[in-house]
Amino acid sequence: MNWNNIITVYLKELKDSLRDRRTLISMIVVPTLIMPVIMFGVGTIMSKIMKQAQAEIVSVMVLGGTDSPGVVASLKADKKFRVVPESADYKQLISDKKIRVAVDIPAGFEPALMEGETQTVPLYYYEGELKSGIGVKALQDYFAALRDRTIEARLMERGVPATVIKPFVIKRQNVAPPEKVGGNAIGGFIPYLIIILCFTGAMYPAMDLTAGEKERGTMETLLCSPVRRINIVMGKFFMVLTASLTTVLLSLVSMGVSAGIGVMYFGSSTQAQGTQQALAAKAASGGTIPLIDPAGLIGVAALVLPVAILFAAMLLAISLFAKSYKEAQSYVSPLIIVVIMPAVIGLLPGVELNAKLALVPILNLSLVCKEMLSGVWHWDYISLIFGSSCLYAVIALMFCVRMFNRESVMFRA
């Protein structure tokens, strides 16, 4: 290999890529804007939707209850609920989201409460629908409070203190440090995001430097130059790798800046004060405020390198088979699913890192990054993952070089 020729090809491809709008969007615009959009855009929208759903009065249909006027009157007097007229098609109304929830008060419910008999109160709701779920939770809390008041009244009638039904208190105490809590909570999402951005950052430059040049007719000119094929391949490869790593780096910087701005922007807001009070209450009750181990971020960055090399070489070789940019897209686009699936498996609870999974590409990165962000360093697994990832990257790069040396691939009819 001639490094002077490799650098020359690399700089030439870098200059051409910086002039390409699609490459700039995938390499700079997307990773820079995706984190602010996720943290501020999606987060703000979801927060507003939740607030609006919780602030709305719950529409409740009461079925029966003619012999329980006290319970029905108490339900109507509660400002959280709006009782609607009874209808036989209440299930359809709930499914059509015209009402949130319905309660079937059994016959003789109120007299049974006075006599101490056990009754079942069915609640009908739309499972999976946000507003119906909030409604049934509010209605369930209402009847739970009614049950507690009934029990206290019965105990008072018999001269028994209400504390007799609560002889002890259960208190949960977390024993894991904040880094492990944070790593388990969001540690799996960070490598998932990095893997996706690493792949998409390399995808468009790889297609443009192979199929794109074939389509423009510049590939033949480049191959006619007095430069060995391996030098051309390495120059293009380093350009694709640069795009991939730049995408990851910009996404990490954007993530950090967005988090810092979020803390500063929401620091004095009412919502943030409520969040701070909730965190303080959680800490006081034995909970742990989740954190991320900073050293884990460095470890993640180190393990991303061989995976980025694997993606760059693989995408470069696959795109080389295409005769046009559009054909290359049809080859490369389905690979996103292949990349996403192992990353998603790494997010599933119960999937733990072991020697076998340490050899599975992409999945091993997702699992070990989650551990490192939790402050747990399995050096034997880390060495195995880094070594196997480097081996896969070398194999992919050798395959890429071999494809560049095949005339049947370079000049497909």
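Numbering follows the first chain given and starts at 1. Computed from a predicted structure; not experimentally measured. If you superpose the two forms and keep the largest set of C-alpha atoms that fall within 1.5 Å, you have the rigid core. What changes on going to the form predicted together with the partner chain:
For P122, the Cα coordinates differ by under 2 angstroms between the two forms after the core has been superposed. Once you line up the core between the two forms, the Cα of V227 ends up 2 Å or more from where it was.
Put the two forms on the same core and the Cα of E152 is off by less than 2 Å between the two forms.
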The other form holds:
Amino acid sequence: MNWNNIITVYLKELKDSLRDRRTLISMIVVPTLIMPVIMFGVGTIMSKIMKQAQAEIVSVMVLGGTDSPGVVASLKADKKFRVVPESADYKQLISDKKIRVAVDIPAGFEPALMEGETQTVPLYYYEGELKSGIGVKALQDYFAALRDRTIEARLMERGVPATVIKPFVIKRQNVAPPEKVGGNAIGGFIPYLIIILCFTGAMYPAMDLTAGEKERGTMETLLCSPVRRINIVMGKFFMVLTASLTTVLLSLVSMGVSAGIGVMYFGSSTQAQGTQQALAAKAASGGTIPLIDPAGLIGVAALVLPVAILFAAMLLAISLFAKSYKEAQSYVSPLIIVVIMPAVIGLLPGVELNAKLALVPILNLSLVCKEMLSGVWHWDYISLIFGSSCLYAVIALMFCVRMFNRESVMFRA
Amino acid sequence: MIEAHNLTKTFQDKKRGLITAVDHVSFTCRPGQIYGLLGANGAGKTTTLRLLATLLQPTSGTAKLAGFDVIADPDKVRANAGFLAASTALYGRLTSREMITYFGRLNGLADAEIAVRLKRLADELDMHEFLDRRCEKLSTGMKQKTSIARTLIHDPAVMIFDEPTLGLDVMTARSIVKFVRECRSRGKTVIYSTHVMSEVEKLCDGVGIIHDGRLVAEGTLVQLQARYGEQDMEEIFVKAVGGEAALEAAALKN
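I have the form predicted alone already, so could you send the form predicted together with the partner chain?
To see the whole picture, the full complex is given below, headed by that same chain.
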């Protein structure tokens, strides 16, 4: 290896790539824009839909209830509900989203309450449908409150204090500091995003610098120079690695900035609400990123490096085999799924790091990042993952150099 | 100086099996001379020249360029050779100046040295007007001049031309031919492949006729005319390869 030559090739490839609109888009524009779009665009639309759904008055059909005028009247009086006239095809109406829920008040409901008999009140709703779900929750709350009031009244009647049915109170106390909660909530998402961006950032330049050069006839020109092929490969490899890491870095910066702006704009309002939901929403929108252990981020960066090397070398070797840019695309595109699969498995709850999984490339990164970002450092696993990733990266790089030295690949007829 | 000894190159082809693209080819080109490699399409010209430029490795046999062996010292061979082919393109997004400078650096030249040589080449080839234009924006003639300057920036002793006039207009082709002659007058060893008979007649001091991977005839134009009893290069060529039937058979094989 001759570093002077490697640097010469690298600097030329860098200049060449920076003049290429397609590389600029994949390396700079996409990662900087995708984060704000995901965070604000998707976030805003989701929260709007949620708010709208929650604010909407729930249309309820009351089935029966002629002998329970008190319950029906109080349902009608409740501002959360709009009671619609009874109809036999209520199930169809719920399915068609004409009404959200229906409640079947059994015959003799109110009289039975007086006598102390247990009754069943069926609530009809559509599982998985957002607005129906919100509606059935509101209706259930309403009847739960009614039940509580009935219990209280019965106890009072018999002169029994209310504490009889509340021997003790359960209180859940969270010991995880806020940054750990944030790490758990987004810890799975960040590595997933990094892995994909790391791959897509390397994809375009890898194809352009190999198959693209073959197609344009510049590869042969380059091979005529006295520079050894290993130096040409390394120069190109460093360029692809640069593109990959730039993509990741820019998206992380963009994510940080978006999160900062997000906290500035939405932070105060969510804190004012102070509900569990608001906290969860804040975590999901990246509002807790600044609270993430900075050491965790450094750990992620250190472990991403060998994976980025693996991707860069692998993509170079595969697209080198292709004769044209189009052919390279057809080899590389299916690989995205191969890369996404382990990243997605790492996102699943309950998949925990163990010695075997620590050897599975990509999946191990996804899992260990989740741990590091929530402040858990299993040094034995981390060193195993770093070691194995480096090994895979070196093998991929050696394979790539080998491919460059094979004339059946370089001059494929 | 180029000395080829029994150069042989075989390829494995999925459909056709083992193909001998170059079959025990031996020849010598001396400094200050142009050696023409004449052959039909698919005769093995490009493979022979790629073997000389060390882009490919010979299956057997070897060659020496400027005293360096293509197998033992491929880097030194490339450092002493300039390779220009229809298939050696320019980087579209680099300017003509950047392109030439890049190859100067790849040849281990210092930037100051490159600047001096580039100035001289631009003077000779009349390139100043478009030096800072991107290669993708250049006309075919300008591109050819840039390619020529690219092959000459390290002042190689051996020049390898693989059908350099292929697909060019008359004016550009003429300027290339003129440039090849200049290389000869500067004492460089020149090998020039073509399937255009008239170029051989105009340009070459020695001719090798290649057919089906084998060198079937070799000599000066006068020697070949005497041997085959023909004045016209085309007639000599057809006789040397064994008649029109042999040419047709070879064309069908490809």
